[in-house]
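One chain follows as structure tokens, the form predicted alone.
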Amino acid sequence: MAKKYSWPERGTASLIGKPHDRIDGMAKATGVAKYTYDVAPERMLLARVLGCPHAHCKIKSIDLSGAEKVPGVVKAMAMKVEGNEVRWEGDPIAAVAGESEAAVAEGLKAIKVEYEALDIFVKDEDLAAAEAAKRTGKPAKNTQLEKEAPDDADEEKFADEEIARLLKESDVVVEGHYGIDVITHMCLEPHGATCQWDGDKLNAYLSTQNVSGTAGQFATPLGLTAGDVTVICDFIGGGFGSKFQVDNFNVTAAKIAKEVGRPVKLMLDRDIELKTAGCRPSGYINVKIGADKNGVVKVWDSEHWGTFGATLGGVDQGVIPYVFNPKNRRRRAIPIITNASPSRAWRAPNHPQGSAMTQVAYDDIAGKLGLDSYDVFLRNLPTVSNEKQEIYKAEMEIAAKLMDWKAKWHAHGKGPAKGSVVSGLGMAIHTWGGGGQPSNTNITIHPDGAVEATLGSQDLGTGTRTVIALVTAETFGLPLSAVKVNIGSSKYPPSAASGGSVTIASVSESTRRAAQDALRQVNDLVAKKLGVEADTLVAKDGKISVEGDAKKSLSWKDACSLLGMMPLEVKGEFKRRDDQGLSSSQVGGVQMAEVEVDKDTGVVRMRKFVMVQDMGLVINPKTAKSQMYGAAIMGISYALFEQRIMDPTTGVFLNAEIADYKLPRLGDIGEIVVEIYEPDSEYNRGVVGLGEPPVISPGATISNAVCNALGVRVPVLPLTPKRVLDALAKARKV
């Protein structure tokens, strides 16, 4: 069947592929945009939750009577019952709603809870301690060898002997320990909702990245149907993977609102936000790899572990080693349970950890052989797992020019020093899917020429509204300002959650399909009016005209007047595996960092960060680059600053406040250079998501740059001054 949908031939588009400001930029900059936190219906009550002060305990009793006697408190509601086991600090125990923040605060203080203390374990980097505490799960193993074991052989013994042989025959062997700590999501707007009932119907103003998928999550625990619930989220102040679901505190807000007959706003306090609203899992690895004299890895053997917190899990072994897939490799993954909040998807789940734990080992091969890291990465490209070898090669060449790599490079630890300050370069590569997910768009063309695009998507700050408007306006030959975009309600046609970098591919697909179908119907009317064939018509510059004969045309408004009294509404639907060439998946990217390290203080300072990224056809380069800048800053943050610090004895999250959870300031970022790689081969693949890929590699890239500067590996991220100094001290003892 012939494809019905397509993008403009390269070089012919009026809007797509050119930089545009966000259509909601002014609203956000001036405060006109209303986030969930800003919603304040009349007679609204404020609510907060009481978080458990213990990392592991059992609830013996809860007494809310004192809270309900506090003046101004309207309702107190338990979220746990006697006998419940609490497995992390900050897990909500009860909620209080009142007329003022002060009344709610006093109400929370008046709640009496008796706890029975239970054993605590939070030392996720210490595998031996986890095993001794019986906090490990069943290991997962995966072995791949060039040589097959004989039919009658013990496969594990054969693998042991084969890997030992390959390591012995290698020109160089690196044995290392690497890791990356847990970080939290730290959304600027915390999790929460304002719930308001209209009879038996619930309106939930929810801070969510899943507008179309959360109405049912409210409905089930409230005994409603999804159709009884409307979820609204016009703007969201950060999600990063942690806001797909309706949490128990959201449902509690709805229950209180129903009982008291008033709207209730319950947004998490910052400390509870950090303790319970999601984090990125940790990962630590012991690895031994063998390579030839050119740095090409011949054998990989590793054991890694980490924690999802209070649920069993760890970094997927599929990202070990990351992107590279040597012909001989063995990996073993061990999950650990700790008394900390369960993880939630954090940008490109598993990939930042896989990159940070394994591409540093490739760089250590370069260091041990005295080779240029660039050459070692280049020579290992034939083993990449995603068939993007040539793309990476081209992106490396561009990145190297932007960094001036060859002029700046020196062997690990051999560069010039300015007093105690040394500098270094590092690089890493990454991959991600980013293909579209199911999405539906309604395009409405009014007889007066007005155009609306309506879908149940959301804008996490990625420029989704602008992309929808661009695709629609391009299709109809209109200016960007001529299109109104309606998103942010569960009553709109359903569209996928914004996770996995799928949004732009999803909404571009459904919107382009709807718009092209709608244009065909308008063209039929215009063709009849002009007495021409419909397939000779093009929409451009506010007119529909015969291609090559501008005299035979109608203005857009005149064309739309042919619709009569009623608007034209057309639905565009995209489902996975319905390939029309509008979107694709799989992207790659290359990043390079230049750092300075003070060997006396251990402070790492960013000098320059270069990122080259492919993403298929680029709808709006300005917002695409904006995402890359943001990803670089987020990556620098987790590479050098962010760290959840737990008390090993009590399991208390020690830095769970915005003043203590260290984030970078503008002066910590250095120069960022971003480059979109979009040759014809990429443009012709259609749209691919971008949001997460650029945030994958900064950890490994910066770690490799620090190692190049010092000649010493600082094994675990973040690279805090203490860890840098500890690594230097350890190196001096060897």
Second form
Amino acid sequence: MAKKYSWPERGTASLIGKPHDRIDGMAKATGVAKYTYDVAPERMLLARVLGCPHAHCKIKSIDLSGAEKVPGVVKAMAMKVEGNEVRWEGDPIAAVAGESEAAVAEGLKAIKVEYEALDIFVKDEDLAAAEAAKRTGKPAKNTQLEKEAPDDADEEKFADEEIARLLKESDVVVEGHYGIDVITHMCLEPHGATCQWDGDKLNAYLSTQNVSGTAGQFATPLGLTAGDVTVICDFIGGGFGSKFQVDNFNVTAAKIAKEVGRPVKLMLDRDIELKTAGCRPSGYINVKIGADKNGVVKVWDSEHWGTFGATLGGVDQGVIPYVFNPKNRRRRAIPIITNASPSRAWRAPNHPQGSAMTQVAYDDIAGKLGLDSYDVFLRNLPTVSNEKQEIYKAEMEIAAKLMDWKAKWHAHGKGPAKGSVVSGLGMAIHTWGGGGQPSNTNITIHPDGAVEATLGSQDLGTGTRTVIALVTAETFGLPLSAVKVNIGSSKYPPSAASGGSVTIASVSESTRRAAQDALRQVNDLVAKKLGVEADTLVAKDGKISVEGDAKKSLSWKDACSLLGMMPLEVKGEFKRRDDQGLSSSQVGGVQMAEVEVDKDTGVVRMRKFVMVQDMGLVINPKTAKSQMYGAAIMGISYALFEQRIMDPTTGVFLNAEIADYKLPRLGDIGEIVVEIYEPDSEYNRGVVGLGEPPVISPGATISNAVCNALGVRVPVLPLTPKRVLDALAKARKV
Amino acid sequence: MAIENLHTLPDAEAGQASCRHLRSKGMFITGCANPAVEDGQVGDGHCWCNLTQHVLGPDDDFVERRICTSGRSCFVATI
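For comparison with the form predicted alone, produce the structure of the form predicted in complex with the partner chain.
Okay, now the whole complex, with that chain kicking things off.
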């Protein structure tokens, strides 16, 4: 065993911390990499599902007989039974498998279903309507005040009076309404699987961010044990939080495959994908905040609501207000139930909404006082909830330089105009946990010097293979190309699902541990051969040598030949809170945006977007920056374009197609500048992760920039041209 | 439970065990059966049933920590 697990001291690493291309980049770029959608075993059938056309109904009858008469259809299978209640449009009712796409499409059309329509509610932004329709859940309340209520006081009455007093004594009060609409998951590769039986054992090629956790999810509904199922996901075309579960349509694909004795591929059509495979909850807020003349918030009082869709929930009150934590605050959260598909985790659950609903209010304080937003954010840093005040301050300074903030700044609505076009700056800050979760890695060293790292992880876009190879190669003093990485099978040692920004910390932990333990065993053999103490040996440049005496050394291959005839296999295990300094949690970040807004058309154009982000020790800055670029684009997308549009009468999702669900094009993105903040204090914390954090702030950042340009708040995201024009028209009437 | 009755849902009783088949994102990240207790941040509140792989359980009712408890017909206790 290694004496102590550690990372190389700063400045001594050969590979870690330097930019590297993805080791699977060429395979992905050339089509050699096989995604779930590409898997096509011989004699495979194609399958699709029939989604319910109604947002709320009862199934009176299902008749599949017509489908199975369609030439080319091999099997139709019901997924609902008579009497079932369907709570949202697109929920799968039946599946059809056939020889071709055309046959399956005809088969789906031939299914006859009788429905009994039920009442519909989808207006999640309208709290009064939700209350009238009895679609609100029990409110969650949380009040924290600096002044304690007397023992005999009515606490609610005391809070009312205390908050009223604090607001009255404030130099400035902002009363605002803000919000952020539901957006849906839009993975390039939709949800689905190809299921192939081998006797009584199932091989499931599943698009998943949870390789180690999905075999059991297939097994239970199929009456198998987890050991009878192998889940394989070599490459995934996006997950973002929506692909942790197996889903009933994939289980149905496995059932059909078993029944017909042929492999079945069932991937969701885009419209069903958007209607049923997960979305991000909405959030709307009414808030009153009081601040002093410097913009420091003294009291926060808010009520927010939103929907998880057809299940109960909403944005957690713990993120209200976001990052900032004034000493006097009262939050009330109300969940709303709608006839829309249930939400699933969407990259940083709760945080983008918390940010977009509250850091805009802080910016409105700056606007009302005529102060620089930068100064107001800076002055409120002493109230941040995560003890990262100094980190934020340093990141703000870097971001401001990259944006040239001080030179470009003007008070809200007071900038020069070029015709109808005005420009503005905005900023926001964010936080996230991340860190390592349980993970196991097997390191295999072969007597010929070959090295393999094997674990049941997945690459959700994090560059997982590359990071595992880097950690392994660094430990053994080998080039990156010397390490083979095996991930993507549930038969490999279990590793955490990719969610919560934990993947890189988790796999780095278990891999470094395994590699250091394995190296110790190799070093013992080399020490004996060279007649030296094992503690004096270092692995570097393809050799194991006595530190400071390169003459006493063996090449890596010669060292591995000492293993004899059989490979050495060492398991590295990381359990949560097993802290030896390889990973930690909690990161921060600062973002700034520069926009142009055309007051005649309402169109917002991104000019520049700056992101400064800490993430602990950075294994591969190139893939880390890649994640940040992706987050910026995703953030610009939900700030300006993405929006689920529902028909309030029928509950139908009106823009559930890739052509109608608007995403940005390259020309909509502008210049993106990313900067990793990694001083010694961050490096020494170990690996944390950054999948989520950089996607949190864009909504508030861009909204604040638009407000700075116009001098008018566009209250709800996305900031569509219509909403911009509506906000300007409303301001003119006041 | 009909959709219009969800607003009457009571708070979960402290320490009340959830069904063995309850699943959520946080469970697969932390490895814990109850990630709400262990670490709230990685979860998102979205739950599903391991038996149905859907947000509706075998009884066609919602899967939710506060409902998937011992009073429900499809409830299976965790050892």
